[in-house]
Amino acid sequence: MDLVLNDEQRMIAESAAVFLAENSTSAQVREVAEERGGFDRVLWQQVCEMGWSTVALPEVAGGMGLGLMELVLLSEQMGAHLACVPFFDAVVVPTPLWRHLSESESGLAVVERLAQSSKVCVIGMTVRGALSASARVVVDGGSLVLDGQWPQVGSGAAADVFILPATLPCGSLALLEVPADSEGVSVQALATVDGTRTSANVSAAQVKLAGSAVLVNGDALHSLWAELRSFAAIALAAEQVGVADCALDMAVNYTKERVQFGKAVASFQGLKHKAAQMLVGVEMSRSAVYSAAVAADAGAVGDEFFMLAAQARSEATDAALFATRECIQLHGGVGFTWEFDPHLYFRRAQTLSQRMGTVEQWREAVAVRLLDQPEPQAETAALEAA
């Protein structure tokens, strides 16, 4: 498998790194986290204007027609610079849904209206990346009436439009388009461990919707969600790689500057071993993520796609948690202080480790597929519970 980036991909990665280095500095990240609720709307608008939000949409839907690899490269930079924008929740996660809808004329209109705008559209999935069927829809005259609750919706506090899962009167699970300012919709912003990310409890009480609010349901949704979950997990792993890589750079730079006993602490063998371990973790996880993205763009689906996503998530989660923890340790006493940045990356790594399922849940799902050979119906249930 060729993992060498082509000229276009290198340009995307390099331009994103330069732009975010100028527009998502440590001072800006701290200001947004402490004073603006974790959402930098100006930066989000710039990201949309540069076309990053439509990079993987089909050209027929107004996108660039690129693949998961390009989203991975952007996500890696988002993690490296702790960008306070809902790139994962409002761009990465909905992309498979937008691609699915783009296959029909009616769906294409939805994509053009939502995905091409700078609106923040987030899916009301759980922290673990599952769709709850507890919310209900009933028919009242010519309208659909939605009632339900969706806890800890990622980027929910910044959302303009929600794509919410609910059970239809026919009993099938559906995704419904619900504007955040609809009468009956309540959004309660939550305090988060990672102040550079937002989250909210969302509830709907007697919210009236048109029949066209149903975007996808039934078997089509189940098939779509299995693909979407692996797709999003790979991009999330790329963000973790960015976090780990930056933590490594910070640790190396600091240990080169800090002097004890007349020489830089970076020259001490014990610290060299820690840095080497961090580097191995970063490069192994980056290789796993890039391999998964290349395979996905080449057409990997089903179990093959799932296994690649599981490998990427496992490697990247371990690398990010290890690198950010050791970054604090290698900074010595100041590593625990608010004024230095390692804790910002540690918080992001901790938060990302819980999204789309933990490492333990991914490994358990892999074990089930390898050893238990579940019936298709049981396997689907396990996925939704993960």
Second form
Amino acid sequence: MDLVLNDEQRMIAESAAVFLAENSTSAQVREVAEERGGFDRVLWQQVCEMGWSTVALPEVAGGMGLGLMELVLLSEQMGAHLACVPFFDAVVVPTPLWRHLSESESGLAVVERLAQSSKVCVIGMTVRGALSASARVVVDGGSLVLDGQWPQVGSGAAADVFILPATLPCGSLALLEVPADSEGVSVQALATVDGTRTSANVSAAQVKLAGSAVLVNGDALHSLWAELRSFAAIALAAEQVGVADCALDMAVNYTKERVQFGKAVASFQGLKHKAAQMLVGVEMSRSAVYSAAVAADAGAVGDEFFMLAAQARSEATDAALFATRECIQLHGGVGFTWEFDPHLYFRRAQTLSQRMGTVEQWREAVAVRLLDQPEPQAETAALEAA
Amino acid sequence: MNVQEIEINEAFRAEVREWMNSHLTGRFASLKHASGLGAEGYDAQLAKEWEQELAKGGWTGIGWSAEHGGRAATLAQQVIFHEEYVSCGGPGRIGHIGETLLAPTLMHYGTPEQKARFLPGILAGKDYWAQGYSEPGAGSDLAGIRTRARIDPATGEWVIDGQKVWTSWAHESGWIFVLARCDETVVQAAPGNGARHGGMVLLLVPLHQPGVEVRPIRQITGTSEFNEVFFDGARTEGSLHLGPVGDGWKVAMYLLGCERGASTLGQQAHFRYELNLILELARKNGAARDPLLRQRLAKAALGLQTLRSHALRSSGEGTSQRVASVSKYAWSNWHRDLGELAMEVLGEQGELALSDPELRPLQQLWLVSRADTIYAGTNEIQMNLMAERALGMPR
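Give me the form predicted together with the partner chain now, not the form predicted on its own.
Now the complete complex, all chains and molecules, led by this one.
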């Protein structure tokens, strides 16, 4: 397995780093977080125009036909620059769905309509990445009628289209395409503790939909969701690596400048050792994430894919939490101010650690595989209950 | 990697497995999974015969070029070999220091005569080497060594006085490479004389001679694989300095750099074996039902996967020093944690001096792994290096 980036991948990572360094500066991030509700519409437009939102879509669906690795490299930069765009919710998470839909003629039309535009299209999953079955669809004459509530939908306040889970009359769980401006849909924007993200409570009251709104359901959805969770978790972990790496960078740069007792505090061993431990976390989790993405692109599925995702999340969650906490500590007093950036990363790392399942939940699911009698149903249920 | 390559590698994997299964049997069966360090009842004589068996099968120096008698195996094949070797129960390699540390350094710095004289014995599994670096007063501060080397004007031979310590397998080896500080008369003209890292020499010294005394150290494991080695007028031929006289530090550091690479993947295959023993025990004795232990066991399993990912990432071409610099800290702490976890999984039973051949090694793992974060650069030294070299924090 080759874990060295190829030229194209290196170019993607570098151009994203350069672009976001200019277009997602600390001042811009703060302005979006404090004045514009955590969504930078201009930046999102640019991200879409550069083709980053369709990198991993099949060519037949108008994408670049690249893999999870490319999404990982972009996600890493999104984390490092705290980009206020719904890259995770509206690009990463739906990608496996778009890929699935691209396999059929009718599905392809949906992908062309939703994924190729700059529309923000998010799936109404829970914070921890589960699909709740509590919303209901009934049939009324020729149309479907949807009722339900989806609390704390990630990037929900920025969404143009929701892909919402609901139970069909036949009892099977489905994902339905619901435009945010449909009659009966209400979106209550929620302020987040990490101001660089949006969230919303979404509800539907007697929302009328055509039969074609059902994008996927039943067993197909069940297996799609298992793969999607692993896929998304790996890109999310990449975002955590970016956050951790930037926190490390900031901390090291600050300690090189800060002088106490007549010398740069970076020369003190107590601080060096903290920085070194941050570095271990950053590089080990980057190795975990890259190898997971490479394996996924080489065709890893099912259990193998799950273990790779768990590995990436286990390492990157710890690394991001540790690095952002220590980043505040290494900044000393100014680390406690609003003016300095460490708290922005501290906030992002904390909210990322809750998305798609906590590290404890991933590890418990791994423990089931390692330690218990094989009962795959029981363990899937545990994650879905998340 | 293309399809053809994959097919060749899979055939290679099958070849390794088949050879191991048909050779690690009979009298060698008792060596299965014996790690060497901390292994009670480890039969060093048998381990040497096993080295020779491996050599006959062409499994020593597999990454060496044909010119040196190797099979020039690709990195992927070296990885496969080390992984299969351990998963088939291959024991810790008593020839490791010669094969993976000294030999590459000989190839780089050795004279044609030195290569012709020493490489074949290493490759054949007949010559065993010890590493004479640490001293009682020079541990983390290796440049503080005080062992002296001078030349006897009468014979032209090197004469060595001093003491080395923590010398693995010196009691089972025929040769030792010794990092020594040259006598003023030897390095008058040598570059860097007088500097802290200057004026050193790396000497190739026979251990079996009147001027050398080897005293085994009883370790916290109760076993003795490390030694003290005393040099009192010990001698070696005048031509047996490796690399330039006065530049010994550079040569010594090059040798340490050989410690990375494909063989660390073999080490991980052994970690996998140990982890599986612990998982098996947890399933048997009910520890697997403890929610906190479940978390730690899962974390350990995922961490091991990550060590593998990282080894693959850092063995790629053009890997930055920053990426490689975290490896030692990461694996040694992972392994030390595993030792502690083993004891927690043993639970109440762990307080007894166990003799069960499946449980005893777990207690030994707990003890042995305390060395991991000390040798080859302590945690603290590793962190200093990462901070200073990879992150550019000032000294």
